Every structure is written in structure tokens, then in C-alpha cells.
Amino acid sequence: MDQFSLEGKVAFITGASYGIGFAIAKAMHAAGARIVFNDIKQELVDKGLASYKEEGIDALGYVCDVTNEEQVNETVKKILGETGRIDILVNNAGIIKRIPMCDMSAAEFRQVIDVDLNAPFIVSKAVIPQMIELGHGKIINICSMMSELGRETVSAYAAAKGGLKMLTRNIASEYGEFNIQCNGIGPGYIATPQTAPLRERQPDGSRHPFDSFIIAKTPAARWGSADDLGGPAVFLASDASNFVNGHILYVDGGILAYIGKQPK
């Protein structure tokens, strides 16, 4: 089972104060790698360590906006100087508007981009060169499983996603031959304080509509956890995924695979 551990790796996970990324951190800690994190505010980062301190983790965390280039460089520059490497790069950090199309801003469009698609170009192009003199890295975008559907107030997030997955498949493509693995992970619908809007019992009790959808359509018949993305991520940051490059690991329950059940 070596080739599963991270031991004596760091791992660099934007937006990781909580939710995904911080279920990632922990399951990437438990295998033994270092854990470095940012977010965009320092009430953000220090809510963060607290967190990881309850779960005995010693974690570095910064105050860094990655849609800033400059600062995601800086940001970069002192991880390295405490850390003396990024061996992964988990790109978690995102927003989602759900906004009717043509209710929504250019502005607001554009906010999302920024956020999902641009910022790991940034990050990505940050890292890549100190990957290139260790001689290896692991990088996984967290795309979604709007990266091969669309669906109604999501256009932005849907296009940010859709474009991460293509980003995931150029980095492979490109940074390959110096042994840099660039894979993506998609979640399902996963239970976080981000959909839980969604998963709200009605006035008179009963599931929230969209709760409702979520469960006939997949075949796990739940919601997915944080959790659930911890062993997947390991895989892919490990060796045991080197000859793993430009994929997409859908951990969804089976929705992208299920038509879903036949109206009674």
C-alpha cells in the first residue's frame, strides 16, 4: 500500500477553511502529506486553522485571493520558503451564482470565470515550474459534474466547469513528458453549506423539490459527503495514479452513468 502514501509531500489546497477542501486536507493528511491552505479573508484562514487544530492537524494557511496574480505568486513564494516544495496542488477554491441566464450580469458571468476557471490557470502556472525541478507533481482541479451537463441557472458555473476540464486536459497535455499529473475530480451533489439551500425541508416537512430530484436521480440514493472525496483525491495525488493524466473522476453516486427511473 506505499504507493498510496504521502508521506513526506506537501500539499498546497486553495479555499480549503472547510467543505471539500478541507475534506480533502484531511484525508491527504492522514496519508501523510503536509497541509498548506488559503483563503480570501483572514477571519477565513484563521476559522480554518482552528479547525484543523481540532483535528490535530498543523496546517499553514495564508490570506490570498487567487483570481490575483501577484498575489497568488507571492503567495507561492512563502509556501516554498516554509515549506521547500508544493508536491500537490489541489485547485478546490470556487463560486457558483445560480442565476437565470438572462438575468444575469456580465458582470456576474465574468465574477464566476474568474473564480472557477481563471484562478486555476494562475495557481496551476504558479506551481508548475518548481513541479518541473522536483522532478514530479500531482494536480487536480475540482471540476463538476457541470462539466458534462447544464442545467436551468448555471451558466456561468456551467462554462467556468466545462473550461476546467479542458484546462485539466492541456495541463496533462502539456507537462506531461516532466512527470505532472493533472487530473480532475467531479463531484456529485455533495451535502455542504453551499447546497444546503437546497436540501431544506419545506414549510409542511417534506424534502425541498430539489432535494426530491437529486435522490430519484441517483442510483446511491443519497447525497454525497465531503467525505466521500477524500479517498479519490489520495488516489490521485499519490503514485498509485502516475500513468493517470487528463481524466476526470466523476464522484457522483452514478448520476452522469443513470437515465434515471421510469415516472409511476
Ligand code: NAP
The other form holds:
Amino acid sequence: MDQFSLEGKVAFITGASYGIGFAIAKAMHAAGARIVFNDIKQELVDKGLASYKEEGIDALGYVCDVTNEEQVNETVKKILGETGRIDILVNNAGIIKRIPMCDMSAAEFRQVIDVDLNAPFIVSKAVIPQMIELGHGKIINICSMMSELGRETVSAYAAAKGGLKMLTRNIASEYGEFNIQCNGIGPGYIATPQTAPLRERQPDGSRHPFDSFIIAKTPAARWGSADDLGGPAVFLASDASNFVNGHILYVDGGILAYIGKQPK
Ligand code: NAP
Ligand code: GCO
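Can you swap the form predicted on its own for the form predicted together with this ligand?
In what comes next, the whole complex appears, and the chain from above leads the way.
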């Protein structure tokens, strides 16, 4: 079972003050990794550090906007100065804007692409050279159901997450010879702040229509929890996946396999 251990490894998880990134960090810490994270605001980094401390995790936190290449390069330099290495990168930071495409401005479209696709490129580019020097590396890109499926109002997000699937495959293709594995995790519908608007109870206390829709589309008949992603992330960060490369591991309770429950 040592092949699943992350002892001695340093994991850098972007946007991990809370939500999916935080859950993945907890799981990687439990497997032995040292945790480094960033968030866009100092107050979020402080909140994250306090949350990690509550979990008994002595994490390193940095303020960094992942869309800003100068800030990213500066932050990676600080991390390497502090830890000497980054063995595992999780490109987790992400945003979504739910706007009908023809009502969405080009600026709003570009903003989503910037965080969800350009930033994983920027951060991976900053981290890969030292992974080549280390002789190994693991990059995990947090993709989505929208890497495979579309739906109303999420055109920018789907375009970004579809692109992130192919960026994942291209990093795998270009850097596999340096013993760097780049894979994706495609979460299903997970109960985090990002999806809170889709789960809000109606004024009469009934489920949000989208909430009921997702329950009907998920064989597991439930929303995922961020903790459901921890084990798959540890697997993709560990030696157990050294011959897994360019793969998107969907952790969706079966949504992509299922036509949906027949309405009664
Ligand atoms: P979340 O709760 O909204 O957390 C996203 C995190 O990213 C926040 O800490 C956010 O900080 C940070 N962030 C946003 N823009 C940033 C930037 N420019 N620089 C640095 N940090 C930034 O989202 P989540 O649900 O945990 O999702 C995490 C990832 O999983 C995202 O890539 C998302 O697309 C993906 N995903 C989520 C689901 C789901 O159902 N929840 C499913 C599939 C994939 P702020 O609070 O300051 O914005
Ligand atoms: C939405 C949701 C989804 C999830 C996730 C599904 O509005 O449809 O936010 O996009 O966040 O990406 O995998």
C-alpha cells in the first residue's frame, strides 16, 4: 500500500481555502503530503490557514491571483524557497458565471476562460521545470461534467472545462517522458459554495428544481460531497498512478453513465 503514500511530497493546491480544494488538501495531508495553497485574498488565506489548523494541518498559504503570471511566478519562487520542491500540483481554483450566452458580455466570457483555463496553463508552466529537475511530478486539473456535457447558461465554463480536458491531455503528451503524469478529476455535482445557488430551498421550503433534476440524473441519487474527491485525488497524486496519464477520472456518482430517472 506504500504506493498510495504521499509521505515526503509537497502538494500545491490552488484556490484551496475551502470547497473542493480544501477537501483534496485534507486527503493528501492524511496520505502524508505537506500542503501549500493560495487564494486570491489575504482574508481567505487567513480563513484557510485557520481551517487547516483546526484539522491539525500546518499548511503554507499565499495570496495569489492565479490569472496573474507575475504573481504566480513569484508565489512558486516563494514556495520553492520554503519547501524546496513541488511534487504535486492541483489546478483547482475556478469560477463560474451562469448567464445565457447571448446575454453574456465578451469580458464575462473571457474572465471565466482566464481563471478556469488560462490559469491552469500559467501555473503548470511555472511548476513543470522544477518537476523535470526532480525527475517526477503529478499535475491534477479539476475538470467538470462540463468537460463532456453542455447546459443552458454555462457556455464560458463548458468551453473552459472542455479546453482544460485537452490541456490535461497535452501536458500528459508533452511531459510524460520526464516522468510527469498529468490527469484530470471530473467532479459531478458537488455541494460547495459554487453550487449553493442550485440547491437553495424554494420559498415554500421545497427543493430547488435544479436540485431535484440532479438527484434524478445521478444514480447515487445524491449530490457529491467535496470529501468524495479526496481518495481519487490521492490516487492520482501517488505512485499508484504512475502509468495513468492524460486521463480524466470522473467522480460523478454515475451521472455520465445514466440517462436519468424516469419521471413518475
Ligand atoms: P468554490 O467553492 O467557488 O471555490 C473556488 C476557489 O477558487 C475559491 O477559494 C476561490 O476564491 C478560488 N479562486 C477563484 N478565482 C481565483 C483566482 N483568480 N485566483 C486564486 N483563487 C481563485 O468552488 P468549488 O466548488 O470548490 O470548485 C473548485 C473547482 O472544482 C473549480 O475549478 C470548479 O470549477 C470545479 N468543479 C466544481 C464542481 C462543483 O459541483 N462544486 C463540480 C465540478 C468541478 P474566492 O472565494 O476568492 O473566489
Ligand atoms: C452548473 C454547475 C456545474 C458544476 C460542475 C459539474 O451550473 O451546472 O455549477 O457546472 O459546478 O462543474 O461538474
